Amino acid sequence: MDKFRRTALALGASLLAAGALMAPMSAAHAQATAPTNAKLKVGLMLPYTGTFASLGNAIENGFRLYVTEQGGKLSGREVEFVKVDDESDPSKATDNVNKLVKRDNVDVLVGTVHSGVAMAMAKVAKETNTLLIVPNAGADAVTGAMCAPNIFRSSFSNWQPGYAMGEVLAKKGVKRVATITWKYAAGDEAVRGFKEAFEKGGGTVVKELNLPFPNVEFQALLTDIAATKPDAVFTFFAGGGAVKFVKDYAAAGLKKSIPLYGSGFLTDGTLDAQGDAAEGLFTTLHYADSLSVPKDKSFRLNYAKTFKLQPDVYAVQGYDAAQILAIGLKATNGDVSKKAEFAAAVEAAKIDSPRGAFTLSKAHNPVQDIYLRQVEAKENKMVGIATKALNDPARGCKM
């Protein structure tokens, strides 16, 4: 009887312990396996608090717009949001990520707006094979040397419109630009895009000014800025700090006397803020308050009903981020693991998008028209094309 009873709490205990080491791989198949039906959980990484909220607010509402157009559904699953506060924080990204990942096991990652936190976002999607759509960081590498099947990009590479900006100043003839920016990734890849085209033009950049994100002390590089008496300026900061220098850029008297351009973010849902000082600005991007677009003229009137608010450049890449989503389940019947069938038919797609409509690159970046765009009444309204589907080059991409 003993043995009998040894033999059976053998048996029972290699059970449970064969039980536990099958759990995993277990909740594993079925989460590969779920059924197309189940709600689709979208992880939103995105900036809620800091210099960058107003952006993260914008880009969640455009994305839930275009959910809401749909019924609440994409491809007959219903969507249910997972959101992380990214802070603009590249020491944070990385365990973010993994939360939203590996404990919320999300179906898709939709983020973010910091170049440096995008650049992690990216590291771990290739690693966990996850979908990824960002919604506005620049960062080239995303959609360069760190490109991917399975990562798309539904707002431009941050050498986009600084190329174009490029081509715009040395066309009108300037010679000497000073540029200041941040010191991370989205400055210095604005810069250099601006650089590429103006000095390809004939240009020359006489200065590169640049302080520590998300630092506003703007004053000592201003006084250099009237000591060095370029022909103009190009620039590249957003949201909070974009305001900040826009007014102190004013109130030093350069406005009058040396004329300042930017990538688009300097006056993109900044202007009520900057007042006056924005007054007459010219920058360049991939959106403008006054296109003739079917599209866009639909958008902004849901997205001033359903928010209370005017839409912006955030707003449309985040509407079009959804969009991308929604095409590529479409051809897969709502299956996110089939990412070759994904990708096939969102790189095939003609995305009809308030910007106008656009393509993807192999790389998987918009190739978009840029528009110069000029501050009137607090409006970006369009002046005309800086550069007509201004495809990035992608460089250092082997997908």
Contents of the next structure:
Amino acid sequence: MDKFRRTALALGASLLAAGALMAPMSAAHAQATAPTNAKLKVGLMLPYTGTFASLGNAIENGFRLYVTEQGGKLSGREVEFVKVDDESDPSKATDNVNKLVKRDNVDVLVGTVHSGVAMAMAKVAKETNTLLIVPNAGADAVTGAMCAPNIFRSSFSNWQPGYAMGEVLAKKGVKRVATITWKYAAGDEAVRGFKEAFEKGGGTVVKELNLPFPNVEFQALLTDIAATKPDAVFTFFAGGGAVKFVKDYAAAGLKKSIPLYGSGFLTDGTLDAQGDAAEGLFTTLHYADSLSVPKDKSFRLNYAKTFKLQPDVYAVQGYDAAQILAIGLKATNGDVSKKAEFAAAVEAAKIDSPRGAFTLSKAHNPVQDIYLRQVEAKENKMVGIATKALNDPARGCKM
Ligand code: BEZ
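Structure of the form predicted in complex with benzoic acid (BEZ), given the form predicted on its own:
Whole complex next, starting from this chain.
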């Protein structure tokens, strides 16, 4: 074989080898880039029935509003929703979240309201490395012992509003408080946060009452409160349960003799149904009506125009969950598989929320002002800031 043929054969062989190498490379490249052009599948796992149904609807509305304001696309990807009604039922939660992850192949999970259901979601999200944004449930563990680089929260930890109210009542000189709530993570942790600050400030929790979620037979417990005669009552209830509790408390004649205080869920999204029974109540929360935040003004206007409804804290949290997703997607060019870049962008961001701008902690929970609010003419009027830039202690988070 002459030198020219040998060189030509060698060249051909190396071109073939290069081609062989190129082929899998472009397939791999196609795999990495194709999803960034495809529709973005958002798995909404929320309660659409039961005591928290209105909360789930408000979260979805808020999320959709932000997406609509972006023209229906995030980072160039059209948003498609897959919905599951989780019924606020922890016993169905693992099956429900697995349907979204394994059957529907969603790019991101958004959910939920109930702390027990959210913990099941966080476990699956962690095991499958699926992006999860929690738009309400305050379970301390989600950004505590279960914290993970792919899990974010746009709402609060149960500890936060409870802790803020504990400080408020201790500073006010209240000494003896009874607590009443549902016996599950949200109630337990709200009371624990309250007790931590209240007892640090010199108060005593003299009685802790509870009933199973979502039970609303309050009568025996109200009789117990009347007999205990504390200086005040601290409570966590939300949704339909909060409506019934506030009405029953007033109907039992307790409102005038034993002041009632709560995490702000007690009176958020519930005031029309509670009527006069809620008038004058003080609560602590990371949102209020009539804030002088420019973003809140445009948000409330757009929300009312779109849904013919007034927004509440749940709508704000849904809106901000979409904002967090948009921030992460912008940094990754729409590629949800780039988890580290996604997290770095969200961790560095100041989120322009209707509640006022906030950042996320290292554990991915909002660091935010907690407002003291009072119900006046069917609004949660902002009375002041109970605690500024409150950061959840993120106990047990190793990240
Ligand atoms: C929770 O279960 O974490 C929760 C439910 C409703 C309102 C606030 C918190």
